[in-house]
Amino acid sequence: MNIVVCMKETPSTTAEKSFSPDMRLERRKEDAIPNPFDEYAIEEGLRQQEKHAGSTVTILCMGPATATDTVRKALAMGGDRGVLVSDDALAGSDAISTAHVLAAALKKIGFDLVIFGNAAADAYGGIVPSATAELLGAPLLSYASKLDVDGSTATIERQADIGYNTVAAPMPTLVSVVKAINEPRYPSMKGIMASKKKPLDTFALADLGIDPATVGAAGAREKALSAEKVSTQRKGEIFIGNEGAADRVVAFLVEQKVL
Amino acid sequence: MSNDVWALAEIPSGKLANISLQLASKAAELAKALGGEPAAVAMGAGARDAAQDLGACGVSKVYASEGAVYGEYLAQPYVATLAALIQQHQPKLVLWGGTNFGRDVAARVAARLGLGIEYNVNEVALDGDQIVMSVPAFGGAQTVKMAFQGEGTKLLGARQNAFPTVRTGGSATVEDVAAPTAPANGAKITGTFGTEGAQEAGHLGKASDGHDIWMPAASRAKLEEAQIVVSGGRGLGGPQGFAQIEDLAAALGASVGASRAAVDAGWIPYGHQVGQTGKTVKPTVYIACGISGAVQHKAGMGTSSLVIAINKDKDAPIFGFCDLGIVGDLNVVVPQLTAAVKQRKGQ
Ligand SMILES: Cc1cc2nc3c(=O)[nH]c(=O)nc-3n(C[C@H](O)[C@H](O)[C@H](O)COP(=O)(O)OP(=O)(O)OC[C@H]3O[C@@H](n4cnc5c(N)ncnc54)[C@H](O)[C@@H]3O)c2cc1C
Ligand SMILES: Nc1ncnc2c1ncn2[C@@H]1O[C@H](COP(=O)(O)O)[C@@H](O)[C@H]1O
């Protein structure tokens, strides 16, 4: 089996972020990590790879040249080989330009099943797996809490408005997956070495046949106009001491005409 | 293209979820400054049905697509319905909402007509004819303001009580819209389990896989649509520590949320997690009981409008960003405050 897993690279949570005078991200290379989310895609593209014999985990990114370096951090957890797509051109894509990059890379790369994060932990779109399933004319098991493939069929677990739903849909397939799914295994001191030597190729637009006029800030159907740090004016009125707490809270409710 | 204003409805179980009648009351304020026609498209089981409160929410028309086949598919079918009723109408905005369903439709929708999305918007404003949008970034620490660029149709994506409800009172036409045919590759939902007893609070049992699965009181809203909000972190001790705040969420009616440390520890299931990666939350009120208030716990409910804290360490983050503190120990404060409530409701 085939197994692709997109992985985006994030500034890392506690890294200090800030926007450029044209409202890019800053993005400072020693920050870059794998989206945690992606984390669990990857350990699920690395278990499936476990339990069907002859299968392959390519880990499929889209991002600066210096983002080897996170496909290698990726690869340090297991798989076969990276590869990265980028492009000067393709600075400030929205997800919709992403989705067709990355879906253009898929085609030329080949895959029986493609598992993505549900979200990236810089702004939350979540919306990258869907648009990419869309332009490939396949379906997409989102959300998925477990996944089995069986031949030529893959069926997932997902939490519905009540209960669960079982999913199933035919090879090949998309997939999103939750954290509920599995554990991400930590890279061992020889999977990190072995890392640095595994193959990772890097295409650019024209490998992809691209028009780079339609992806980056040149084609983005949003743009940011400005940005500001949010000031929450909260009351903040400390009460010291459980006596008299409860009844505080009691008052503050009905004041506030929750109670 | 039209002026026109949609909403897209979502109907989890053949029932209205609020955020459509949030954003169906959005979709009504901006048709009017816009001067075009505030509609609703609503698919699946209780879609006719559903045109009631969508009306009453200021639409003047819902687009409404019954057919089995929107029950038996992830997706699919609802993108095949609302991409062909974008190409017809135009319209100019359509409005979804924040949820997996409202990503997964829109997303593909977005990609298959080459429109314009944004997600995550908490305020919209109109400045001329340019649609401006107020998105969080960085955790909430900051927000961008964004607008569209270039031609055709926009999906402007809500977060979860973004909006008000606003019930005007009108009514709306129903137009029926036939039902796409069954997509040849599909996602097809093959099984439901884990629904027995749902009607009760707590644990319902373990999915084939050993996860949890936890049900909120049917009669309790969702975490995401709660009005009131009450948490429980580290600070609990240990699972029993949410018997506590399952009593006091009883007494106030509200739902339970937690922090990641305590879902982490096992305490509770994942589905109840708020924050960056959990769920966002935006309830009138919430209730943080042995929370530290770490940034990422942060991200998920600090566009609460009122919160309260609970914590016995007074140098605890979250009272820097609480509307009451209590430095005080829940495990005594808490039971005193659900016997007060409960008190106070006459219950
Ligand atoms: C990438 C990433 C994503 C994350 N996502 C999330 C997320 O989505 N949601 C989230 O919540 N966290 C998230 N975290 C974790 C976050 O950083 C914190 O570790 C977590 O929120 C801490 O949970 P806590 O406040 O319950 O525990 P602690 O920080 O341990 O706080 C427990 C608090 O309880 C108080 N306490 C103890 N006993 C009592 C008592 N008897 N009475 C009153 N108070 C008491 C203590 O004073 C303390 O302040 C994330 C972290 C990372 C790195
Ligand atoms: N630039 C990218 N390169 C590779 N995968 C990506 C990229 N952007 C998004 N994805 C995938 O899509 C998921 C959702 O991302 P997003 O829609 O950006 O929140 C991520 O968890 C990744 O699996």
Second form
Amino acid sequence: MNIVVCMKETPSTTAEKSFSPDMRLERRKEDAIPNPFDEYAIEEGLRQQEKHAGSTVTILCMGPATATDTVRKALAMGGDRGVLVSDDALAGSDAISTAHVLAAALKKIGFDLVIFGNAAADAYGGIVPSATAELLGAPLLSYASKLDVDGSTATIERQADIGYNTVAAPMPTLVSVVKAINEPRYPSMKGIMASKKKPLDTFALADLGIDPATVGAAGAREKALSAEKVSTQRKGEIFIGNEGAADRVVAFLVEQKVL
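Target state, the form predicted on its own; input state, the form predicted together with the partner chain:
Only a single chain is listed, so you will not see partners or other molecules.
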């Protein structure tokens, strides 16, 4: 089974965030990490490999040339090969452009099972898996908290308000996973050393037959207009005494548009 795990390089969740004049998130190499949500996808890919003899795991990433280091961090967890799609024209790509690039790369390298995290920590859009599946004409099993592959069928459990839903699809198929599916392993020293020797191919847009004008800032369908830091300061109000307390609580809830 050819398993491909799609991962993204994101800034560390603890790094100070800033924006360029054109409202793009400034990304520094020293802050770059594998998207935390994708670690669950990587772990699940490795677990499926362990269950199915002869399977291979490829880590697929779209990012800057320096993202090779981040891909190797993912390879240190396990897996066999890395693929990085990197091109200057990709800067400023939105979710749909990203899906176009990933779909083209998946067609090029081939797949039986593609696994995504359910979102990226720098955007929380969560639409790349579904957009990629649509472009490939392949089924998507989304928000999986459990994944089983039996022959040519993939089956997931998806958490519901009460219990869970069971959903199945024929392979090849795409799956997005949630944090409840597993607990990602830590790379061992042996894994870290081995990752340095694992093959890592780099594709440009020309290698995928993609017109640069359709991706990046030139092809983006969305644009950030402004951003501001979330205030962590909270104003408290203390009401002393019982008389009028209930009226004040109701008035407060009306002010906050809860009632």
